[in-house]
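In structure tokens, the next block holds one chain alone, the form predicted alone.
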Amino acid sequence: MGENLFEHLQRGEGLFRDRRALGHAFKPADLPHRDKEIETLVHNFADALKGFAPSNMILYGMPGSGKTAVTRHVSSQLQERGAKIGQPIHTIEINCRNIDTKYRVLAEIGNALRLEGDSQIPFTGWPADKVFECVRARMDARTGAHIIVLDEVDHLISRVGDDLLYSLTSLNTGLLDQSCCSIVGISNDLAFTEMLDPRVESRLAPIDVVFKPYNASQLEDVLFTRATTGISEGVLDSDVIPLCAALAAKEHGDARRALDLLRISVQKAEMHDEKMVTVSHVRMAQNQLEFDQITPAVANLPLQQKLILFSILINEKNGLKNISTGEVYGTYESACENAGEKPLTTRRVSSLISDLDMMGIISAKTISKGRQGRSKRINSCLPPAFDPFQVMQVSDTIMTDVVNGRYRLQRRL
């Protein structure tokens, strides 16, 4: 019988010391260059240790700017301190891209607060008011402060509205007797609160914290900290971490991108049975990630952003370059009709185009047209071999009707 397929991988030391240290879910003991943001959360959450409800918060920033990592770090320290002084603190984190309805979010909160003898809230089937009452009762039964972290909350609000936030913000208005509740929303959309009803925004009254993207020097510090824990000593060429940081800094300072580049670079070196990770391995990792990351980026776009991206791409496919916002909006209205969706305002569409630009999916350069004002020149930045229409249809069935619809497209002479 021949050698086991995995046997050769277990020989020798390997280049990784602890691969988990380069993963997105890893909780580092130190978060470089996020002292100010950590301090803001700490000062707010300190009220929970006194038995008061901390203010609600909205954390804004580009993907990979440390919002979730900082929240987890501070929440963990808060719970640890609460346990030490006998003040109950309960933190529940929900990713609203995966759990994206009011019912499911409330059910997730209620099930996380179960005590012995409590029944499981089913995936579906209960009236919404019964689920909410169950959440309220379990919060009071647990007592203390409840920190509800809604990661990617903008996705949930754009999909189903702000009823969930209205319900959660009502808990501290006399519904809870033995406990209190604070909401922490995490959003990639700086215009997130524009989607809220004024009454909900008033009740939420959040403290806003904006996370600036990391620059290349800061990303080097982040990578060095993780590499010390996760990668064997002496296997990284001196140019590897600076290159990973520089490449990620061009992608809007995304720390996740930098970590992925470093991790895959080490994997590439291991695959080739090499003892040193070099710049060539980083370039191989970069090529792999360009395709691996663009697919989920397009697939996970909210429906309205998919409709806007489709409107840009279908015009570009028809030969139009340097497309204006007005030309995009004309096609977008038809796409909304085919999707059965109400079109957003031109101002909101312009804002979402800027978001697509920040993500690197399109390029939208603002130019001056003299007395005619300012306009955008919009072009896609997707790789030629990438099929965005197929990705959008697979991820969102409504897009099939959009892609197969009929459009009156423009072509400049």
Ligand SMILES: Nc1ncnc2c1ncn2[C@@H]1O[C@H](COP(=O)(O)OP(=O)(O)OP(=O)(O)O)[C@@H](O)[C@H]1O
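All of these numbers come straight from a predicted model, not from anything done at the bench. The term rigid core refers to the most C-alpha atoms you can superpose between the two forms while keeping them within 1.5 Å. Residue numbers count along the first chain shown, from 1. Compared with the form predicted in complex with the named molecule:
When the chain is split into two rigid parts between the two forms, Asp197 and Lys50 fall in the same part, each C-alpha being assigned to the part whose superposition fits it better. Smaller rigid part rotated by 49 degrees relative to the larger one between the two forms (C-alpha superpositions, whole degrees).
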The other form holds:
Amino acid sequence: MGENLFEHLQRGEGLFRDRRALGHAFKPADLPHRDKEIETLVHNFADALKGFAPSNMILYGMPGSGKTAVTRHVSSQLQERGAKIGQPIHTIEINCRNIDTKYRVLAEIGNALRLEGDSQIPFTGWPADKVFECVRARMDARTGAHIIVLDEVDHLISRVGDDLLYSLTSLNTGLLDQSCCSIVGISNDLAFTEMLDPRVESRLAPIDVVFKPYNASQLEDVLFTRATTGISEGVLDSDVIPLCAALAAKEHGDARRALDLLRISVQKAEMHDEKMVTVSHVRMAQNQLEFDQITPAVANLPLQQKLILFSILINEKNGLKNISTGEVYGTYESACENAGEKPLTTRRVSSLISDLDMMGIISAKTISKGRQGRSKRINSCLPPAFDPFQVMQVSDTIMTDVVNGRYRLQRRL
Ligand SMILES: Nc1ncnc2c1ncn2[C@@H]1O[C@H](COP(=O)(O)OP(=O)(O)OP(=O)(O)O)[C@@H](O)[C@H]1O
Ligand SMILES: [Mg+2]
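Rather than the form predicted alone that you just supplied, could I have the structure of the form predicted in complex with the named molecule?
First the chain shown before, then all remaining chains and molecules of the complex.
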């Protein structure tokens, strides 16, 4: 028998000290460059320790700007402090991407507040006002301050409206006797309040906190603090963290992306049995992340979108750049024939091309051609090593006939 499959991974020191410290579930105790945001939350929540309701808040910011991490950190410190001084504080965090109806959010809050002997609110079936009354009564039974964090709340509001927020914010206007309640809404859509009825907006958002995207040098500090716990000493080449930070700074300063890059870079070095992590591992990690993002985006396109994308790419493969909508349409008609599909109108195809542009799969710049009107210059944005034809065929068997079909393609001089 040869070496055990796991043996080489356990040999030597290992590049990770604690790989969980670079994972998504880790709760960092130190959050560099978020002092001001932390301070605002602390200042507001301090009222809960005196038995008053803190103001409701909305936290905004791009993905990966630390909204969830900051809120969890401050909430857990608040609970710890409350326990120490004997002031009951209950914080409940709900992710509204997963729990996405008014009923389910209220049921979740009610069940989190259950005391011994209280019944479980069922998944569905109770009348809405019964669930709400149950939440109210359980808040009072528990006394103290209740902080309800509605993370990614924009998802819920855009799906089902702001009724839930109206009900929850009404708890503090006379409905609670023995307790108080405060709502923290977290959103990465800055225009989120436009979805709200003005009455709900004015109740909900006396305090707005905007989390600015991190810049490259701030992301370096974020990575350094996490790397100290997560990665063995002396194994990172000095350029690794700056490169991860610079690449993530381009992705709207996303700390999650920066951490993913660093974690995957170390994994790549481990897989290659190397003792040092270098910029070449960061490049591999970046490629993998791009692949991981782009593969489902292309695979999940509807068939008509795939036919359009195919028509752009096959022209490009044939040496054509800055393709016009007309050139795409000519190929697209043949692709439809090979797929046995009826072609859409040029107008519809033009709008689907704009959708592909919005998704970042292609770029379609509109240019003016003087009196001949306007036209598009279309180019692929897919990474060179990515094989879109393969992904399209695996996800849609009809695409095999399309990819293997014959096309009369032009080549511009
Ligand atoms: N200042 C920081 N220091 C250390 N780690 C951080 C910092 N800011 C963010 N992180 C980490 O980056 C990742 C993303 O942060 P977080 O989940 O808080 O972002 P978010 O703003 O809630 O994003 P989304 O809008 O996508 O939910 C988490 O792993 C978090 O621990
Ligand atoms: Mg979040």
